[in-house]
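Take a look at this single chain in structure tokens; it is the form predicted alone.
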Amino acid sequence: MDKLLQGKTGLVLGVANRRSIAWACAQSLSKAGMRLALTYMGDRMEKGVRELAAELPDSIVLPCDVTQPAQIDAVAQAVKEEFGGLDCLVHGVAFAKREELQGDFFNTSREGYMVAHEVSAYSLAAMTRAVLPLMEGRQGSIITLSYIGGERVVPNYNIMGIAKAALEASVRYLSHDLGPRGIRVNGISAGPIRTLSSAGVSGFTDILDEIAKKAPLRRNVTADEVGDTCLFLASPLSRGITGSIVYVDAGYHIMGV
């Protein structure tokens, strides 16, 4: 598997620190030979992302605030100049205001609703549109990261659950649009993992404990397990799969109670 993606290029959005699921995806892709571009949002994140990128051979680091169309276009242009083309897009960005991740969903503010959808769902379509000219004719793969809160109620996940539902619907519509162009689009629904994002969900530790008790494997998953699934979806091994949400959650999604 070390050379499975040799000569391929990828763009990974959403690396915040070493515990990020997007970072685990980047590591798995890089180990398989893929050359990567990583993005960061804001000056505060730049140093940490650059330090991580230094561990990946020949990687580059680019600023990208997905709420700024000009920055999205700039990322696509930089990838074109550096790589010439693109084989894989990993969309791992998501955001909701901390105050929206507790209490009753009906108290979600209009601003909070819109921000969560723009960053967590619409950005997949926006990034896809920007890099599409770089991916055509390369049998490329687009992968995004979701969570079961997009299809079932998870207490305090609130607006992020609604945004993840929109994200998963986007996977299906994009797979329909891009299939004739030879580009596959899939999502990974990962079990709960301790990350910077999950720290904002009230009661997250209780969720971890509950899943470890009820999941068929009787444990939680690790970020590297998600990363290796990302590698599979980016590789020719998954060439017949598109429009799917792949669960990496120790089997929890099959449980009724």
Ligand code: NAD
The other form holds:
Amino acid sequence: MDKLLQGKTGLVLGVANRRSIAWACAQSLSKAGMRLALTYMGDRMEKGVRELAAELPDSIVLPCDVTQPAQIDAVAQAVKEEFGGLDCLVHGVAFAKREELQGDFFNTSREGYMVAHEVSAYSLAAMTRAVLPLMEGRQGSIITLSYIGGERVVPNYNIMGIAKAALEASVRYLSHDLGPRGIRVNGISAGPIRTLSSAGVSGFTDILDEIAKKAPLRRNVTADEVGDTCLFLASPLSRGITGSIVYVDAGYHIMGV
Ligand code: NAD
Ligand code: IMJ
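Now show me the form predicted in complex with nicotinamide-adenine-dinucleotide (NAD), since the one above was the form predicted alone.
Full assembly next; the chain just shown is listed first.
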């Protein structure tokens, strides 16, 4: 029997290691039959990402620092040459300078504000623009990863919260742009998960404990649960959904206290 995404192609940004949420998305998509291109940021990540990609049938690996427009264009060109077209883009990239993720938000530097927005929000529009010619006429799907710190105050999340608000607004504007072309754009707001990007967050264990106590499901979420929602949003099962932020957070966001 044909798999849900058999014959489809996808581009996944944001795999750093086995714990990356983007890796869970890649695995879910690949298991459903999608052929994938994974990108990595910087030479230090190449080996690890190549080893992971070797676990996915027919996948390719490309360098992409989203702050380098030439690399974004090169990724689009390589995907065109290798796959011919693209059905799905998964954006799992975020970065702020470490010093901005502590203390008072009002102390955010001009440069720190810019970097966080360039990497964590602008890159969604930039990458979308680059791959759009490859996605025309294929009922494609674009998916990004967000966090509730873009809507509510999470201590220390600071500039990343502002960037996630911009990212979630970008989902709405992009879905308006691309809906007439049959391309859907959605975000997943994931609960906290232990990854490279949450390592070293002060009080992270306390946050996990608090969610396990208060969330309707009385537990935290796993990366593979986010991956499976990504699969849903990439597939025709979600064909009526665009411009949405889907919470994969064990229900935590509905709580008032
Ligand atoms: P991660 O560290 O594995 O992934 C972040 C990725 O961003 C890495 O692969 C890194 O290489 C990439 N990146 C950083 N700067 C880049 C640049 N200039 N160009 C290209 N790539 C760059 O951590 P993660 O937790 O899997 O994060 C993935 C996404 O999920 C992020 O958008 C994050 O905000 C979001 N998210 C994470 C959590 C969590 O608790 N871990 C919760 C909700 C949302
Ligand atoms: C990040 C900072 C502060 C609080 C946080 C987080 N909480 C959670 C995260 C409560 C769950 C993880 N998260 C949702 C992110 O989006 C992380 C983004 C991030 C993390 C780092 C750490 C290392 C670094 N720069 C970063 N940039 C973005 O140097």
